[in-house]
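Just the one chain here, laid out as structure tokens, in the form predicted on its own.
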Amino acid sequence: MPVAQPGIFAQGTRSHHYLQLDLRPGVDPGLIGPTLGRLHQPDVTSGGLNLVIALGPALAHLLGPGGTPDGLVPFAPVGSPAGRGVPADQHDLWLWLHGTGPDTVLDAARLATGALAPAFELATEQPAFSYRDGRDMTGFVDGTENPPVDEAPDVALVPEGRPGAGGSFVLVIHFVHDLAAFGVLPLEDQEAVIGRTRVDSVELDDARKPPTAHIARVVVEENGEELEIYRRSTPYGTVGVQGLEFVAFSADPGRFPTMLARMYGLSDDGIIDRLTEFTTAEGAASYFAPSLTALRALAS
């Protein structure tokens, strides 16, 4: 099995930086691989510095059409009967750097952007952080439905024998929260929006959990089995703007549109996730994080 990028699974980091980049117009395709080869995996992947590299569909097909995994397509905008949805903001390259502190991570982000400058230009960046030991800015624990760490590779990585083996499909969504509107709700109503208690993150029983609760919409079962994804989202914020950089990995890209359809009222039952009343998706993109083996081949 090809070796996966370890930063996908590394735990214990509190500072994060997300970069999206685009190919420079007219760049020589022969320059792209060697330029990507300037990025090196950090030696420390737990509590130090971690780097995850993911390719957009156009770039992946340009670099290696034969090894591009099935299902890697640009993010398609998601509509909603309520007028809310998820617009596309697709780019060519995505980097996720995370580590022990904002200084270390920012320095690495600057170095990475400089190393890529011959072929790529920066399109977006978002610093983020761990908030109150794994909570979203709403105050609720995030990622409670994640698989255990030892099972995460089975959920996130393309199995051996398939195109892209050892890599992972990535969904990135930039959410902006309306914490003022959410904050005026009584605690009981906040918990009904999420489907869990705020203090100890216990799932509400069926009598208290409405069908519009967030976890009722994003926990998807098919033929009695949960369609799991591996979430690595982190909050971001200033005094003026707060939100969540949603990041999820999956061996199967089809799980992402299924989840979003259920959130935004496009599934058969037409139910809309009530959390969408308090957070706005401002852009989303699809990527593929190749294995380290594949990245080294591209670089050479």
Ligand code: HEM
Contents of the next structure:
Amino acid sequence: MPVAQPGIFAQGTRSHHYLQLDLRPGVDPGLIGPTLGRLHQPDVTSGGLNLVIALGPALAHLLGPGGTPDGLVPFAPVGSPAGRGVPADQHDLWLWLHGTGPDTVLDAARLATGALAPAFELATEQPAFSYRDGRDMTGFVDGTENPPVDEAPDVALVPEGRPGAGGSFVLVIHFVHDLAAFGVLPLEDQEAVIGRTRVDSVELDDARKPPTAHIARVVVEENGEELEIYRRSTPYGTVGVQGLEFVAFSADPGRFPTMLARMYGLSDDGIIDRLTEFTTAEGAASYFAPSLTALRALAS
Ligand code: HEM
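What would the structure be for the form predicted in complex with this ligand, rather than the form predicted on its own?
Below is the whole assembly, all chains and molecules, this chain first.
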């Protein structure tokens, strides 16, 4: 099995930085692989830092149509009967740097952007952080039902023998919260929005968990099996604006649109996730994080 990018699974890092970049117009395609290869220089990846590299669909097809997995397509905007949807903000390259402090992570983000400059220009960046004990800024623990580390590769990685084996499909959504509106809800209502208790993240029983609860919308079963994804989202914020950089990995790109359709009222039952009343998706993109083995081959 090709070696996966270890940063997808690395735990315990409290500082994060997300970058999206676009290919510069007219760049010689022969320059792209070697430019990406510069990201593996030790000065970029040393110091207890993790770097995850993911390619947008256009770039992945340009670089290696043979190794590009089926189903890698640009993010398709999600409409919503209630007017709240998920607009697309697709770019060519996504980098996730995470480490033990904002200084190391920012240094690495600047180095990486500089190393890529001959072929890529920066489109968006978002510093982010672990909030308290792994909570979203709504105050709820985010990640309780994530697969544990020893099971996460099975959920996140394309299995051996398929195009893109050892790589992972990535969904990135920039959410902006309305914490003022969420904060005035009584605790019981907040818990009904998520479907779990706030302090200790215990799932509400069926009598208390409404069908509009977030976890009631995103738990999807197919042939008796739960369709899982591996979430690595982190909050960001200033006094003026707070939100969540939603990041999820999956072996199967079809799980993301299924969950989003159920959140935004587009599935057969038409139910809308109540969480979408308190957070706005400002832009989303789809990427593929190739295995380390595939990235090294690209670089040479
Ligand atoms: C601002 C946006 C979001 C926030 C604040 C949020 C927050 C949460 C929280 C607090 C939980 C419960 C604890 C846990 O199991 O992690 C949860 C669960 C989950 N969320 Fe989200 N989420 C957001 C967006 C999304 C999106 C866009 C998706 C899918 C595309 C998603 C998929 C899931 C899944 C699969 C679970 C686990 C459900 C379970 O197995 O019980 N979430 N989320």
